[in-house]
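Shown here is one chain on its own, the form predicted alone, set out as structure tokens.
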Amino acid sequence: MAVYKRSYRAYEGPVTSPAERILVLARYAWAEAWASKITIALFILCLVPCLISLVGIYAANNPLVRSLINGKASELINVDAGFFLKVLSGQCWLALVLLSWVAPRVITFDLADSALPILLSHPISRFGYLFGKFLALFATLSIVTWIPCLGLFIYQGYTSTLPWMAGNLRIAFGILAGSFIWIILLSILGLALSAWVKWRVVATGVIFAAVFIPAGVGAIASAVLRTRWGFLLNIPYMITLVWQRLLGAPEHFNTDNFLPNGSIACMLTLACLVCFAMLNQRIRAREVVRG
């Protein structure tokens, strides 16, 4: 039969729901992120501190180990809010290293290969596209932050001879809330910067620069102007304060540099809004080429 004699009609078969379309993007973004051997090596590196902490918790609570070292294990390793603050901080900063490698792989390839207009020509919105990528990053960072930290918390409650877990639920809540805040901030930041830098290696460096360069500028501004408000540009300082206050750990910073919770929340929200504006400008279904 000739082509012009064929009659065409719209597709009438089953259609996936919008949520399933987002999960498809998340699944392929996850596969792309973990397709590199470097990702696996970084993941193993991120779990090494957790294994060391696991051994420390075992030594602090095991009677045989305490007797072998003259009962000083509990003095050398005090498993409290300060201990879990160190564990959480270490895991979250290692998550930044992992994100700097994974985030460009998730989104940069779509932009470099001009695949974004093709993807957005399908029945999926820009929000759905970005949310699918966000879910892949969120899941990737979760397995090196709050999941192993909560595992250590549960193990400490299991091995402790005292009813430790019930009296320290704030630590578990702080681990969960602090990790979520950090993961959301890093994921949005990684997507925004990767969307504007097509070269993956450069994007990795830009992510680190976006976290630490404003911190240096803020520290200089605080020292020159003799004010504490310059630390609002210091993401590492602000997020450490958030972790300390959520876990109930003692604050080790100078009290003269105290930042209210409201100001920290406003600055972190502002950073996310700037990233959203960058994504809104960059992620489009068409590309304008100027001659």
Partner chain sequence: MASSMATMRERLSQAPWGLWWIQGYRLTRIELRRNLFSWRAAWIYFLAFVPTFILLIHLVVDRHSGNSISEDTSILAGIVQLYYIRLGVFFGCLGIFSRLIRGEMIERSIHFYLLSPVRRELQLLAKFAAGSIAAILLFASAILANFVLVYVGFGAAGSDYIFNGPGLGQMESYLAIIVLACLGYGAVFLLLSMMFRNPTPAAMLVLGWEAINPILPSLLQKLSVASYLRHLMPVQVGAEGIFALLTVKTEPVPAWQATLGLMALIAVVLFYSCLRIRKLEIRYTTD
The other form holds:
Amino acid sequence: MAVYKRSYRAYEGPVTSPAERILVLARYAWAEAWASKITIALFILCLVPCLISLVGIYAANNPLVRSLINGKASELINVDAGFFLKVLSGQCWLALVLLSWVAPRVITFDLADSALPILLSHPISRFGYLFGKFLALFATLSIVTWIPCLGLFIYQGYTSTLPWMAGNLRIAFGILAGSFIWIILLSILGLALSAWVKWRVVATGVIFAAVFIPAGVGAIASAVLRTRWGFLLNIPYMITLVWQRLLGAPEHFNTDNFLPNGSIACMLTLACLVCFAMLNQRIRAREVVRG
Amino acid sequence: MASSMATMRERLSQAPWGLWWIQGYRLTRIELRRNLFSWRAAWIYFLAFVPTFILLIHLVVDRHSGNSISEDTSILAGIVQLYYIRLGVFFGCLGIFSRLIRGEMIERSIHFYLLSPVRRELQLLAKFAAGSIAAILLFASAILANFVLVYVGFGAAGSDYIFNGPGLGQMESYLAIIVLACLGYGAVFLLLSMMFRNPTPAAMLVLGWEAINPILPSLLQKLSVASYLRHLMPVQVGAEGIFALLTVKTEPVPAWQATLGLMALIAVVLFYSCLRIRKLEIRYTTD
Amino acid sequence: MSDQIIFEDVSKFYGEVLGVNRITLSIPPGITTLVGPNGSGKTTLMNLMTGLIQPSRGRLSVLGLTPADATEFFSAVGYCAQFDSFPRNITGWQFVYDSLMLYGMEKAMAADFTVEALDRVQLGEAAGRRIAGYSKGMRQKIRLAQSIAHHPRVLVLDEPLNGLDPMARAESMALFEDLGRQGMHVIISSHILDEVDRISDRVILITGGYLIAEGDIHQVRQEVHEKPMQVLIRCDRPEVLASRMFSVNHCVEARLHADGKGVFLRTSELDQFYSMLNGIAAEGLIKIDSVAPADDDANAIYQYLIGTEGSAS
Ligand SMILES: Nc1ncnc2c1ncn2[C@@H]1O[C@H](COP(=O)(O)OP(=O)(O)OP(=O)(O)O)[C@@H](O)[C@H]1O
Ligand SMILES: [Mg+2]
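Given the form predicted alone above, what does the protein look like in the form predicted together with its partner chain?
Every chain and every other molecule in the complex is listed next, the one we just looked at coming first.
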């Protein structure tokens, strides 16, 4: 007869809730994203236009400065929807640059060397894993898009001599909604492409390519087929339209190329669905290699 | 077997050039088979043939009236200059050529090349040759197909434009441009991929450099691929927006000079790459 | 042309990290085993030998050749590296065949050599499958096949037995032994000396990037066993302990610690020494505070590498 001393005890204490675990992932992804000096450099680069805009707003509201610049030039620094559109689109394109660096960092390290099965053998779901990463990306992009833009908006409301803020709440809403659409799209795109190609090195290029090549293709289609629907492949064009409409800025594109909101929404949703399909394909605990 | 081995060794020492030729040829073939004609490379086909596909739809769907022939000619010029040179060949070559060395490093299989009995310079040139062959085959055939598809819809007027008009000459220059673009970008990206762990940011800088290049002093213009290609374009396209930078008027340079200049640039870049690959060490620890 | 592999004062630094330091060696034909713990620089040494990395200092040559003359060098050298990765999307057969084709052989000859190499490692019909689907042992075998396929005169094998089952281990060892007897240079690295010392003619012990011993396997073993271990014992009556200990003959040296609260004892039979020490402690005459080996690291490493039991298998 064998007598075993039952000294081993499995852990039975309290565990964190699944929602908190997602935050753990998000925190680590955030740390990974910001561990690189290049991220910091890009972040600083992203803040430069904001500072310039800040100076612009200050000048626009300062009577002394206004009196120094006469008549025509003073319209250049008119703080209105058009001004915020420029700020927002500038920030959003910089966000793309930041994302192309950060997104591959947060996900490809897990996928390289088949580390994903190990990660997914922890008590987190595939969705939880992705959501954690998504949160980190979203937060990273937030601090270069809507947060500084809204800050500028508030500063304008604060310095403006006229009761400006209440009349222009639509701009604030536009900034928020426009940034959200863009950074959600970008985060999903970044995750999907990084997961798909698996190598950080390639992922950076692929993210750029995925935004600009369809645009080029769309431009060709529009030119050759004499249609405007080619612009539905042009993410930069579509998103600019969205921002214009959300902020209520005057549309300065050729009216021949008008795209209805519905079609834009459809295309952006479609892009997200494609990304989800790619993620579903790639984020798996196992991978079969056909030998 | 030992004796055949010995005779082989003897042959090695006697005729290195013949051997180098065989090694280079075989390495190129292996490279083409492994990296370029595989499913992984499908996206490059996509890049190359998307305009062809659109032109095909155009051919099937649209009516072709005689006066739109000049319009289509300038659209074709736009496709070559703005799509192929800026996006298609650029990203295609970035993918193909950075794969060749950096890709092997990432996959941790470059040591098999370094351990093969082939001189490293020869390996580099063979890889470059393989990349160039793949890129040129792909993009040149795409251009050819585009050209045919644009004019075949016009029937007699189209063939008249090609054979009795400027068409054939234009096609030749397009082909020359694409070949040179593939070689030029290929050499640059091969070097970049050897120098940087992540060549993409550097490539983006190259893209920016190429974009502002036309407004730089003429000495600096000599250091750009696109500036040479610009002088070879048979049809000027009016560009708007950001591409307006590209069409800044510069003094025209004869085609042969532009070609020679680009060839010299490629030779310099390849020579420097050869020097670098001799010092290449494997470090698989990071990335 | 020399028939030796010669290292002349070779050092390799990875930035701040030391890979190997001031290695001077010459390796004659036969089977040589390179033994050391993880991170001791075995792979670094082998990569240096085959030109995958360049020495920071010093020079080396293999049979009078350097990796710069790639054609001749790699006709003479085969390297089975530690990296467990392969070109994508190829079958085992194709992998070996492709590498042979680069020697400039005729196709038929390359095919013959491929078949021969695959037979030697006994990969079986797995050779026709894609490497990506191979098991660890199969990958090890295909790498071995690739490194011996072109009949090199120097074979460098980095942990070639890793991942092999006992049968494949025995077969591989027989293969190495066979190749070594035929006058080939076979250099094998391993963490475990006992595993390979049966077939090897010579061992090189390396740790922390330094060469610590080199020579005939029996010589090295002997030397280590004759070198007694030193132990520092902290206790309240060291002189009593020393006299007790000297009553047994395996204790060869005793020296009081400078503060008078301890004694250094040198013994050649560590196991017996410890059991006796336990007996003394149990008697309660001497209060023992601590017992610690007092040798430098190199000695501890010797013990690790050679094994305290000294099983000459
Ligand atoms: N590419 C590199 N970059 C930085 N340090 C390295 C690199 N390669 C090796 N080293 C360092 O050099 C030392 C020797 O490593 P090496 O790989 O030669 O050890 P090893 O004896 O082969 O170990 P193992 O038994 O684990 O294979 C280690 O300290 C290692 O960290
Ligand atoms: Mg090792």
